[in-house]
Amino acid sequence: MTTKTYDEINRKIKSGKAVILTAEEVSEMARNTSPEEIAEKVDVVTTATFGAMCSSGAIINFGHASPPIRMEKIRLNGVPAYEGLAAVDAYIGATACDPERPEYGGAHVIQELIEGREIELEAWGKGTDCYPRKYIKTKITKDSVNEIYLFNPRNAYQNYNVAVNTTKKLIHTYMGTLLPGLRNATYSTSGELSPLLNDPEMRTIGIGTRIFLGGTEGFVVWPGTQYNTSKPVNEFGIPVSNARTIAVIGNLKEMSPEFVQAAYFDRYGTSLFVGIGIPIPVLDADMARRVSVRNDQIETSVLDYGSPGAPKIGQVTYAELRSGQIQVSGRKVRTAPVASLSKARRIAELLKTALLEGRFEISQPVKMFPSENSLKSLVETDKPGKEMQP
């Protein structure tokens, strides 16, 4: 029985004679090779996904002006970013919003960010003995600052629901405008190509992994918030909801606005595309058997976000969702993808080749995943409050 380590592997790929699939291509590949053969021949998979994920920003040091100021009150174009870090260090996370333009947020300031562009960073502080200043208001850019690197603590979910609305209303939601009378579905991760779906059980990704990270190299550095290992499985092991995730970091001065991009979504509010992608070391045949895996494998729940609670309606295969068209309680469905696999797939040629040319190299985690982790919910202990004012 073939086994390899990560030493071995990357010995062959510095030397140049590494075998380096995507993910789809081994899951052609074995319809007529078995997982045996596969982890002789193939040494790595490479995988990707380009989705919207919210919980993700940026860590920015500012440098000190002089005065000095203790920065108690930051805005980025705008846009409040979290300054609760010390005098000149803040957090602009995705979904942050300017209040007078509410289609503007911190995902866009990211995305300007790495363009090179200027942005208007205005702070108010108290004033101290240490740090005079009071107020500044002028101009940075990504080669200005000191340090600002892209810190996403929830990134690449394993799997995720399909979203459907039974009722008579139009909604709004983070998976995009639902139709009425289950008129559309939406979904999300790339298929077989997903990087958590090709290694469901975490073997090789843990902290410490090297990643491809919107357009540069980037590290897993934790297991991501809401990582879950108590959802249901199908006969293939695979989740069949959301289930873990991964907490990612990488230079954000590096990074290419091609893969990390921000987005709007009518009435809910902004987001940010990320484009995150994992090589996978086929160190036996059980992983090999993993990253086998194909469209028609994987399924996934759908939920009605048009009911309270979004109580699960529905099970399909990421092969029905990618012909157009889904059953859901008895009705033909038409589907959309809120991820590109477009840019997943090149992604993922992209970390092939970087592979293949010696430019990249896999490693192995310094600490694994938990193997059981499940959610808590929130519970409201008073009345509830008065609603947020616009």
Second form
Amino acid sequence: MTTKTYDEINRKIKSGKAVILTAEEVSEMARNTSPEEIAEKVDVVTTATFGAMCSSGAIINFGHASPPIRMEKIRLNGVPAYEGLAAVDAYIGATACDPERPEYGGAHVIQELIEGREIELEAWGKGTDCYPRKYIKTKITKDSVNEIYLFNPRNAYQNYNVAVNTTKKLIHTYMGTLLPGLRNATYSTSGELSPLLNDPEMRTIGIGTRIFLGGTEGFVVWPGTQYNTSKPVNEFGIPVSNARTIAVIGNLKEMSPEFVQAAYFDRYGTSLFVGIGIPIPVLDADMARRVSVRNDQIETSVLDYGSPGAPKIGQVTYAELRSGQIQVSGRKVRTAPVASLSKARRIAELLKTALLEGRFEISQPVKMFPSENSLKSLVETDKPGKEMQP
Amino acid sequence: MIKKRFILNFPPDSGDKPLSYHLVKEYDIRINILKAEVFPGKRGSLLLELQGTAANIEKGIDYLVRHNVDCEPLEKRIRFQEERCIDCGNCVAVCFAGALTMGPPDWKLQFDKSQCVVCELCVTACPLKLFEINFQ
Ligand code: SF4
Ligand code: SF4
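Please show me the structure of the same protein in the form predicted together with its partner chain, now that we have looked at it in the form predicted alone.
Let's see the whole complex now, leading with the same chain.
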């Protein structure tokens, strides 16, 4: 029985002797290699995803002006940034926008900052004894500010549902444009290449895991919001709908526009495509079995986005999704992705090369995520009653 | 014989000239109307697929131009910023004509403009707004 520690693997990486495969390569290898043999031969498997992740944003410290201002309302290229953090700290969320201009949002501000472009900062304050200024209008870049880092509360969903629309009306969603009458189906994860599907119980991913984020090094810092361990799993231990998530952090100054891309979904709003790669150490035969999972073994739920509550109306594998057609309610439905597999593959390859050349180390989490967690819904305590009616 | 798609824009007063009759009769061109929009008193627009010999199609187009109809090959009316494409697939999901496709082995977007029917769904579906199609 092979078992390896993080240190042993890192020593191999440093001496250039580690065997690194992408998750797609190891899934192919597993067709005629046992988990035990894979655990012996392979040290790290690289996984990746490049998809729209709405719960993303950046923390910025602008630096103090002279005279200083306590920023109590902030606009970046007209997009509202959250101002409730001391005098000159802010958070710009990917989905923030000026309602007058919904197609340009925080995601676009973030992308332009990564590209090195100038952004107009406008801020207002009431004026205090220590912060007398009431207004400032200036230009910032990623280099003019003190700190700017991406801090995404929920990324890299472990699995995600397929979206269809059974109604008679075309609908616009974050899963793309869904044609009426079950005429298309969209899906978003990179299947057997997807990070959290290769470590379904999060044995190696936790607080402190070093990852590829937006073109540079980043870290997993917390379970992502809506982290859920209680979704039903299939016979391969894969949750068959969206389950676990991660919160990630990374220095925006070092990121590349190739791996962070602003998006606007018509009549939905803005979002941010984020490229994430996670190296998964093959510690033992159990992990070898996990990373070997194939598209025909990963299943997900088909949800009807057109009906209230988005009811589940089917279950399919990623092999079926990738074939271009699935069966839903006895009908053939054309499929298309809404996340980039070609970009995810590029990230997995880049991470593999960095590990092979000893430029990237794997890290043992300083704390693992909770093994049990389920979701709460928002309860409406003040339902409008008679007394609230006009 | 070749097949080629053109976008035609008619001036407001050309409504009752039997233009398509001449195309069929004199140039032996088969016509398939893929999309038509007419605004009374304003311009009318058509997407036509013409089938015939290359020489006859050229003559037919000349004939239309002489009668004040704007004729342009479909490809010229489609602008696509390919270099910015991230291969996400959102446009593929809505393209029923099969002009936009994506699949193994490389999962990169393929755009066969000659299959486009100008439904314009990709224009709004692309989250990067990389398509511009000019029908009118
Ligand atoms: S307009 Fe766009 S979606 Fe419609 S047929 Fe042409 S390429 Fe396809
Ligand atoms: S939707 Fe836009 S970015 Fe995505 S594949 Fe199509 S053209 Fe490229």
